[in-house]
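Listed next as structure tokens is one chain, alone, in the form predicted alone.
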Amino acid sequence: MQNKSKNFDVIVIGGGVAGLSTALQLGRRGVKTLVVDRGALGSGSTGRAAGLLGQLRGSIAATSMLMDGVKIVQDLEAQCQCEIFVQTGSLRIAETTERAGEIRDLVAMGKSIQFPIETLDAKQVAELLPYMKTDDLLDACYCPTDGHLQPAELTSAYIKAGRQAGVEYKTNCRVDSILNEKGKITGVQTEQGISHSPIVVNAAGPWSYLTAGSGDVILPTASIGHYYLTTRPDPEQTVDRKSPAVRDRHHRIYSRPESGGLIVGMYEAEPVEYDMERLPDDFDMSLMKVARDDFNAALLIHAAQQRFPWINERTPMTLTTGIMTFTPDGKPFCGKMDNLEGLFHCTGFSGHGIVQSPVVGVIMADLILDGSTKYDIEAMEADRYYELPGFQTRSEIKSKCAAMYGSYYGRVERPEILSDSE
């Protein structure tokens, strides 16, 4: 039996952290908001995320957003009486001259904006991380105010605070299509009936391109698999809860402490790609499993062993795989396009949805209600590929997004602020 239709000011499709954060901020501003998710809230990419929070990025705009995001999370912690942000500090390490140069540039950028960052030598790194191989390091930098957000706790806090702000949630309810008349949004058709609204936010994660497609909108995102391992506590390899996170871009890995063990994830050169339309209607990302002899899992274990020699194929661990939503440039789509009035996109976070979500919720509420935001979102505008040749077919889009994932840790970066100032 279908539910009777109901009217809302805004309908958010997708109950991951981006959609939940957006709904919370809208609710706080008095907007009647509904979040609809095909499964349980937070059961998609959010529930498979590692949650590393590194604030210093390649531009002032991106860095400022993440710094403000920490403040938003701290306020959320106070409101919901829970711990979400675990401040461990973070390290970037270099074992090649190219990566050492990358770190020098990053430190210079950080200091130029008074961000707390310092250079460490191999001995100092070994003192911070006695369980990590350090004798091959040429350089490293340390950001003491970094850490990680706990995905489950963040999700729960968004929901709790959202309910207090009047947000409604509808779970286990698939959205079949976006409804519009004469180029204007009128609501959504779900498997449980129609919900009406003049504004719809597409925060459907890996399904975002399909959601957009139901309204005849081309959204250049691709759905790409990601893997990480979590070792079990080992008295011979003690991982303190406040051990710094690590980014080792040469080996394409990152790590952080987790429940007495260590999470190690990898951005491999040739990722697994998914066509979401080929997955069954009852597909549940939280049930995804990966065997230890899976090719990508084996690559991950091998890469982890290069930095943490005590990790090997016999190490007690769990393996986690999920699906990320990537864009051709690795930056999200936040905002609207010109071809369908009332449709906003909030997706394509390329592995950073957890850490970007706090401030993204504010940005989306600003765009929906005010038409602009104080944040510099030029790099995140949803229409930056609109009608651009080379980004209009699924084959073109998938190829570019897979290439971006493959180079995510592989390429040597140079901060934009340094390039622009020269």
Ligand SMILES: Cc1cc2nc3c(=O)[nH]c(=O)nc-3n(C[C@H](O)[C@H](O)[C@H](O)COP(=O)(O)OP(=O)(O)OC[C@H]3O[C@@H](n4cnc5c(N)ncnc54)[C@H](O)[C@@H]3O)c2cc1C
The other form holds:
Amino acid sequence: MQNKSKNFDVIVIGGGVAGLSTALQLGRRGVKTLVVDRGALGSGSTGRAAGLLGQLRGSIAATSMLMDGVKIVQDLEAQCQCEIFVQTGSLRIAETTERAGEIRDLVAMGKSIQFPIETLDAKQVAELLPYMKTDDLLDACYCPTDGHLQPAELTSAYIKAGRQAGVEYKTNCRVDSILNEKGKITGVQTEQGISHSPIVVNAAGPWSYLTAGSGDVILPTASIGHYYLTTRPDPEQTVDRKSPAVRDRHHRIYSRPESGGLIVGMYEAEPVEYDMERLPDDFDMSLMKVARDDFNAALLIHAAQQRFPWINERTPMTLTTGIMTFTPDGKPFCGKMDNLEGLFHCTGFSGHGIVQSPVVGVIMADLILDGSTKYDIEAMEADRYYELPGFQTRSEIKSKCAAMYGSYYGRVERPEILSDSE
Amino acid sequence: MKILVTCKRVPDPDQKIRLQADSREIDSENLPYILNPFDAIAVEESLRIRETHGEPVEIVAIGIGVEECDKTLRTALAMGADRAVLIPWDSFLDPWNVSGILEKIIQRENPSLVLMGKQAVDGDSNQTGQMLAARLGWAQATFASRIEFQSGGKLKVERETDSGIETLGLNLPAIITADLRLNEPRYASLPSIMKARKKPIERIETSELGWAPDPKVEIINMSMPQTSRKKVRLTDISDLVARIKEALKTN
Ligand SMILES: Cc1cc2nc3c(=O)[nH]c(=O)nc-3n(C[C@H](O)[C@H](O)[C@H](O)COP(=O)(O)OP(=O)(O)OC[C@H]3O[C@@H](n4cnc5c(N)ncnc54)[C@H](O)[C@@H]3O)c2cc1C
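Next up, the form predicted together with the ligand. The previous block was the form predicted alone.
Time for the whole complex; same chain goes first.
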């Protein structure tokens, strides 16, 4: 493989869902694109994700992006002959009056934009999810069009469709720095040589603050550990393939079916933080292992047991841990900053990159080729913390991102449109 | 009843292993270490015995090695062992010497059952349990996949062999080494992790045990396995079939 000083229109650093989706959409628009990854494609956060898709978010902009994403995924399924989206429906449940308030707001918001959503009582929930504890529920809502995207299927579809669109991929090749001349991007320096392009997309996931740093750009993302468990199929607790996903913000957990068992993940209040620069050069996220006495794993199992009483530390299960990329406000960074012409960022998906990626690819291609997009991306613009005091040093950034992760399920939410109207 | 469980600290076998310049030791920098997976199975089995055994059972976890073995023993304590003993030692020990130290500890602790992993996943020796049984003159069952207590201090143990399951009857005291299918180890619960922080880890020097090293095995050299796999992109299924046929012919 010699493309020592080959020229491309766009070089994408990082072959996770963000980079792959961006490359696919660029390829479809006739752009000569190269994706470079330090490991295998999909070997970062993407390879660890659960893929939960809850389309109803706090804002109309975010909600409609996720809904459009499903359409893009359905086209990909047809093109690649695979199943990516599993429509299981999803439930939000409330066991406190505060959380019940959240659910009322959510239903009101959903109805106002014709998003399919209905309120359920505890008895109806028990019928839908016989394996879940429901006697303490005050309220619940059900979104029948939600579900999950299977991350591995999505990744291979992006690559397959990308190849058909002419995208080139280079794996096991780390980018050491972003090159520029007089503030204009000229390419990347990889461990195997230089590749030239006037545009570089930083889609390096948890490593993206380092990639940005190599071009002297401060990117306020932090790399944060996340855990979920997957129970093995148990004839006494059958979890149907189409059983709805659950979000229980009070206990900070979510769940979804997986191969006859159940995935339960947790947004704990005090997550594990990682400094990517301290990990070995050949660190491989897929090899991360959870010790038998891992504290966060114990927290997760404990929380899972509150909602699914048959789960305990002796349940046959696999514990998965990986690293996510969080931002101070939980919204991604998509676009450019003022200081380097030709450098675009596409990162910081704060635990939702799988489901955001289909539309994000379109948005990135729009921004790179047209300079604008039809989507309302105000909340995710890459320069929103540019030179903003309090968001410039690693320690400030890390503590703000970790706090965001910690409050992710903890805080009580009000959707934007409802709070705006008050 | 007292059960002694051995707990070895080993490099996580799924990680990329590198060698030190002299090729006699692996490079431990940045390498995550874990409780030997077969020892974790032994710990789990001791917990299950305690949960189902009529009379009180005390579980003692034993580690031999560097200071960091402390953490490995904490794992066993968090899973539920009652106390732990660490015998500090900071260089290579062959199975003969490990079994020698264990013999001394056993003389001190007087357990009626010793549960061990069938082997440690770093050295893969699969000798320590057997040597220990020979030194003590105790009954032994290796590669256990099922352990059942019977009346009068007798044990029924099923062990996995290449030709099927072999069932053994044993009298206590006995040494049993655990195979993969004996059980699936638990994760430590939150209260159990908290409790483990307060449990004692006793340190006993080899000199106190009256043991002196008697090396039988020396590591002369280690080398990385050769993995020069060639990859080619195939055009379609018939191409794949043709290549498989070709490979079958040449091998
Ligand atoms: C345990 C866990 C559960 C999750 N659950 C969900 C979920 O339910 N739903 C959801 O939507 N999301 C979920 N996520 C989040 C999701 O995985 C991420 O948001 C998403 O994968 C981000 O994709 P990415 O392409 O930005 O990053 P990554 O997938 O991490 O891709 C970045 C790539 O860049 C490469 N790279 C880094 N540095 C360099 C360099 N210098 N040179 C070359 N290549 C480089 C890496 O090798 C990597 O492949 C979860 C994440 C984790 C860890």
